[in-house]
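Next comes just one chain, in structure tokens: the form predicted on its own.
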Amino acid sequence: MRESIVKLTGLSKRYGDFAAVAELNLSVNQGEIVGIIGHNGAGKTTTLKMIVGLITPSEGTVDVMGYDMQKHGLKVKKSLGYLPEENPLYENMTPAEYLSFFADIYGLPRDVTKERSTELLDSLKLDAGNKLIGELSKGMKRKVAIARTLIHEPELLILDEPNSGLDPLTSFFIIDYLKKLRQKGKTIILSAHNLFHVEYICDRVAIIKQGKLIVFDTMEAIRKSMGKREFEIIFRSDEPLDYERKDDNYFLKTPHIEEMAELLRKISDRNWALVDLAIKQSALEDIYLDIMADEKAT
């Protein structure tokens, strides 16, 4: 069993009578990517800010790498990297100067800083030359921010909408880059509105609604417990049949495995031609929308 690197216990944050986060319990294991999703105002960003120590919980504890974040925050922060959704940069610096500035804050030796900066700029395909950050595209600026988050080789990454507002190509590049970081042993907690990316990259997914944790599990387990399955059979027959038809093909779509099996037996027994058989599972987006529409799931 992998070691738990982040553990949230009874975590709550209230602003007056409003509970932004309510009694949140979850743990993140070393070397996995966990996605936190929910509607605007669900408590995602508040949760991430409590993990990195920017917001003090009203109740509960945040344990990071074996330390209570409220008691040992300075020690823990040296081993984590945080990327906020809105991340103003020093636009009068070049990317290399910017990374060097933050490397100095973390006390990195100059030779290590140069090596790390070159490695990050290359791996992120951030060939900006001598351009200032203010002259870069939004996608390149986001890459600079990610490089800054990684300059001190953090063990844990907390990323709030890492590909927010980016074009599809740059967005998917960053998602693939995060997968490579996981392969190097990094632990990543991220929030995202693009559920396809969450489903593609995350080992486990937490769905939050109105500050409360609704589900936290692997995609396989979430599909099994909350998703829907549909069988689709396409076949041909010279007989007139009571099935949906398009051109020369008959169709059957059903969630019932027994109905699918019965039709397959008929196709075999009567020598009809099986054209295609597909099993379609609910995507994360389908499950998420069902949860958000369910008034009882709060």
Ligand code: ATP
Given for the second form:
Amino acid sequence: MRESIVKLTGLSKRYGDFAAVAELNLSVNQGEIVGIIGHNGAGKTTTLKMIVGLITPSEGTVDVMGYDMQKHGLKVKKSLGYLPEENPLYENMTPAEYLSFFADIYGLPRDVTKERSTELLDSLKLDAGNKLIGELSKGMKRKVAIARTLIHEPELLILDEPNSGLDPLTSFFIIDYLKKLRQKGKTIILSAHNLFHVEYICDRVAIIKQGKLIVFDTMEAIRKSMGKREFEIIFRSDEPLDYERKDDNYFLKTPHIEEMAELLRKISDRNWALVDLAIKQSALEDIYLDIMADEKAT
Ligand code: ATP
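What's the form predicted together with adenosine-5'-triphosphate like, now that we've got the form predicted on its own?
Zooming out: every chain and molecule, the one shown earlier first.
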């Protein structure tokens, strides 16, 4: 069994009577990518900030690598990399100067900083020459912020909407980059609004609604318990049949595997021609929209 690296127990954050996060229980294992999704204002940022110790919980505990963040947060600070949703950068520095500035804060030796900074700028394709951060595009600035999050080689990354506002190509580059970090054993907790990316990259997904955790599971389990599956068979026969027909093709669309299997047997027994067989599964986006539309899920 894999080791739990982050454990949230009964975690709540209240502002007066309003609960931004309510009694959250969630455990993240070493080496996995967990995606937190939910509407605007659902409590994602508040949760991530409580994990890194930037917001004090009203109730409950955050345990990171075995340490209670409220009591021993400093002990794990060097193992954490936090990327805020909005990341003001020092616009008058070059990316390399900026990384070196943060490396100094973490107490990295100069030669290590130089090596890591070159490696990060290279792998993130951040070829900015001598340009200052203020002169860079939004995508490049986000890459600088990500590089800053990684300069001290943290074990755990907490990323708040890592690719918000980026074009599709840059977004995918970053998503793929995160996948590579997982291969290196990093643990990543991220929030995102692009559910296609979440589905593509995350081992487990947490869905938050009005501060409450309503689903936390693997994509496979979420699809199995909440998704819809439909089989579509297209075939041809010279016989007049009681199936939907368009031009020369007959169609069957059914969510029932038995019905699909029975038709496949008939196609084989009667020598009809199978044109196509497709299995369509709900994407995370469909499932998410169903959950959000279902008031009973609150
Ligand atoms: P988004 O997707 O828009 O970034 P989010 O899921 O990250 O949203 P949070 O930023 O965590 O949501 O906010 C959760 C709720 O808590 C929101 O209703 C927000 O207005 C409220 N909130 C956050 N900070 C405070 C604060 N300092 N005082 C009062 N309410 C707050």
